[in-house]
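The chain below stands alone and is given in structure tokens; this is the form predicted alone.
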Amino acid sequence: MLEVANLEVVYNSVVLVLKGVSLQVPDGEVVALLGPNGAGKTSAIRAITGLLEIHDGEVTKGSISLKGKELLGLRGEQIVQRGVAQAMEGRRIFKDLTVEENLMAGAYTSSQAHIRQDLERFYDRFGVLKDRRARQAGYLSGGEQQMLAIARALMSRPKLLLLDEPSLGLAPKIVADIGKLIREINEDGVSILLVEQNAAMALDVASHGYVMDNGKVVIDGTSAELKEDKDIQEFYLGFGGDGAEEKKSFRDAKLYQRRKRWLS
């Protein structure tokens, strides 16, 4: 489905943030692409899209195809017509605009008739925004804009799907349906790159998973691997020490030897 083999990417003609980024997700599966604020997972997200140019980024070096086709040097609207959608970090739903106008901008790439069967098929899906149909979308709650959001995303038929930290500021009840939503798109065929810091319900989605630190890849392995691993126990699922002054100077210690080993 998706292949980003070697990726480099630039801003501002000077900044590195990725170097040498790969990672596949399969056909018909969930991927998580895991790591904390500043590792380069928004900008990895960005480059298959087509939106790092607006951002004043560039991709350097590298590929990135869907299906064995390139997507390097389409423009954004051209990668949907491939068969890509993203639900942004943040939302970022039209606010001003009502829940219905919002899904109806996410298909501006279906004919009439698949926007007509999508409204009612989301509809069914998503009660809650069938309720609120012709509310603004900015009076919604935190998680039903989410809903929102990747329903407008799924308006465009993706066989891909990219979720940019779909569970941030929610609360866990909000969480745990998010993901149980997760699994029902994936049931439905669609591909997903699911990037997370929440490592937790990620892992618990997806079948393989990336962590990324520093622009580069530095472990990778099955949901079940990565849940294993000492390293990410310890700086993503929360298992620690127990005192707080302990669990701190620990956690600083260990994090120095993690940095030391994964990016030498």
Ligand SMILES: Nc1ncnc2c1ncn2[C@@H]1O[C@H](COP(=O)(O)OP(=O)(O)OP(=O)(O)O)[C@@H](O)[C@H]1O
Second form
Amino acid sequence: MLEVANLEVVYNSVVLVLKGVSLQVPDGEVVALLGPNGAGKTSAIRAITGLLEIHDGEVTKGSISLKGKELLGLRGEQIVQRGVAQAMEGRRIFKDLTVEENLMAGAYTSSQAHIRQDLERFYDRFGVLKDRRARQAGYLSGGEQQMLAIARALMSRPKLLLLDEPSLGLAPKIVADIGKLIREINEDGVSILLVEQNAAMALDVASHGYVMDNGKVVIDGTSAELKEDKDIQEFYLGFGGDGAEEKKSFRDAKLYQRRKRWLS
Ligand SMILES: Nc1ncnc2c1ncn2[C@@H]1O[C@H](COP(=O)(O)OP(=O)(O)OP(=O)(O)O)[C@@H](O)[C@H]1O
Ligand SMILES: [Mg+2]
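Structure of the form predicted in complex with the named molecule (previous: the form predicted alone):
Full complex below, order starting with the chain above.
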């Protein structure tokens, strides 16, 4: 289990962006982390993977433990060795390298013996990547680049996979494919923290979800509970509101204000 407790994150020594975030990812589960732009979702992932420092950020309070062992203070590659991998927002694949070179880059902590075996396993699952293994990754479609980013993260054989908005900018059919892929990876025994703005997809694959806003967790519950939540329906699922194109700020919701008082 990943356990984040009372996490505070500050950038440039002054800007407080996470204000006491607590969340859990039980072993074997998919947990969704939802929330509007700037809520702090990516900052939470950076804290977990030890990548805040390169963004001039730091954890100023709280703890992050995996199976009871503290991750805070470890370097990025040590955290990978503990079994945590991520596919970053914006995909961040190496566009000038081939598909296969990208996958090899994800395996930098694995033994050579595993690499060939893992590549073949991926090529069975991601047929489209097999066909394009010698192609420059920059020429892949958006959906294929996302798949490559996820496949690359899996090359380190993680127990916990962190995905930052894998559906971003993809067509609905491709989003459905990504959702299916996430489910399959989870069925192979990998726990997943899924950061998304696409709540419909995320709550379909996750067992539990958290909604963040302005550096705090404002709602959490099972996926079934969250799907029934009026605010989530209005702001994320496009019911009763202006639809997905014009999401209002979460802060505008009366119900949300009420909850916020109740939570704080
Ligand atoms: N390197 C940085 N230096 C200073 N402030 C930052 C830095 N990175 C992010 N922030 C700020 O921290 C806050 C949280 O940003 P973060 O990227 O974690 O949010 P997010 O929920 O991932 O948003 P999005 O949905 O847009 O990806 C924002 O106000 C953002 O401007
Ligand atoms: Mg983000």
